[in-house]
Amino acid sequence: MTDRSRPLLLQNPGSFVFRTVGIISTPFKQKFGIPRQSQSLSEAKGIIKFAHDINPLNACRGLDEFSHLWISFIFHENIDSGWKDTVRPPRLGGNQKVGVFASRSTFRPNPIGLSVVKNLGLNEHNELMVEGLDLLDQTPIIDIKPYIAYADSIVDSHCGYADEPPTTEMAVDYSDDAWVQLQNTNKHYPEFKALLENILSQDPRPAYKKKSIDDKIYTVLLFNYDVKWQVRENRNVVIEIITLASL
């Protein structure tokens, strides 16, 4: 039986095991296309379903007084991929290396992520609803904390190569077929169009692809739809939206 009073178990010096407090459901079914930052660049919503031995009404008591939250999570699909001490951040064009600790790379010595999200409160099932996500569907959540503005927002901070937000926004258009398919998609997910354009306007392609002619057809899996798109004359054009039976 799990001892709830000891959520962190010391296995040996310098090694720990964390428990999962919940699993989050998000529209993102693959890593490609997920906004590279959370609250500032993403319009995606998600729902955290808590572990069976956590009482959300008790654990989240008072949380509704906070507009934003810190969510700690596990990069669960990267665990077996290893890590390197230098990476190539997209903000530097994917060509210049920096240390992994000077980056937001998902491949880290410990696969732990941290995101700020908007708090939408508990729903009728006592699941926590949040907005402004950059998390893969079914990501394990290991902690939730309130965002404290006076302590967490530092006015005179500076951020190296990421001091300014991305400025390039690409227009998003649709083929005739994709536009018809979009109308049906929006019947099931009213937020689908806004979220898709939020993703594609940020040009989720690898950085090195943005400096050359690129006629590749890309795919983004969103909810249970396969969205095919291509760059044409500096616009992202949605070619087709295919309904998937299951993911």
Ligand code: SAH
The other form holds:
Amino acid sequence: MTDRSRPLLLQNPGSFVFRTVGIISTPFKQKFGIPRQSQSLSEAKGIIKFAHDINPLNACRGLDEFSHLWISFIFHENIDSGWKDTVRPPRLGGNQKVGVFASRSTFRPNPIGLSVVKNLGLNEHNELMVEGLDLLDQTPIIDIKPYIAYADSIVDSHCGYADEPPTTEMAVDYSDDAWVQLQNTNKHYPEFKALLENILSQDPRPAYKKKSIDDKIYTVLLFNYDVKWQVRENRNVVIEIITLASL
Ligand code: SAH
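Could the form predicted in complex with S-adenosyl-L-homocysteine (SAH) be given as well, to go with the form predicted alone?
Starting with the chain above, the whole complex follows.
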């Protein structure tokens, strides 16, 4: 049983241990292809399953009156990767460096992420449903807070190199095979097509690939599908959608 009088356990002066409050399930089975900020994908839904010692009916009481939430989470796939004090944000074409604290890089001194999501409320299993995600499947959640517009939304703010949303809008085509396979996804995940097209139209390739001829076949893993696609004449062509037994 967790000692609730001490939510943070001080190990050494200046070091803390946080606990997981829940684990989120999302359609994103790998990092590549996940949008770089949360609100850009309304089709991306997730479900937070709470830790066994948290009673969601108590801990989330009153939360249904808030349309949006902040979720804090651990970039758990990057924990062993280390960090640098400067990074090259994709928004600057991957060339220019800024300080890690002037970026939303996932490689940070503490691997903590923060996303605004839409609150869809508790389901019949007392799991919290959210929408508009940029989180990998099975990401540990360390906190949930209501989004409070008067405090959190600042109309005259300046956002440096990220003042405008990304503008890439690439067309998405399907091979004949992929088009047939796509119909199958619709039976299981009606939002699959919209989600895939939203991801591909934002051109998730690394910045340096966008500048040269690129005949690489890329893969995104969404739900239990392995989607293969390639850029041809500045359009994204989905070549194949393979159903995986399980992920
Ligand atoms: N809105 C958050 C996250 C921005 S970065 C913040 O600003 O803190 C979003 C990227 O995080 C995604 O493109 C994905 O590649 C990466 N990501 C999401 N979940 C992750 C996880 N559990 N471990 C490592 N990287 C993750």
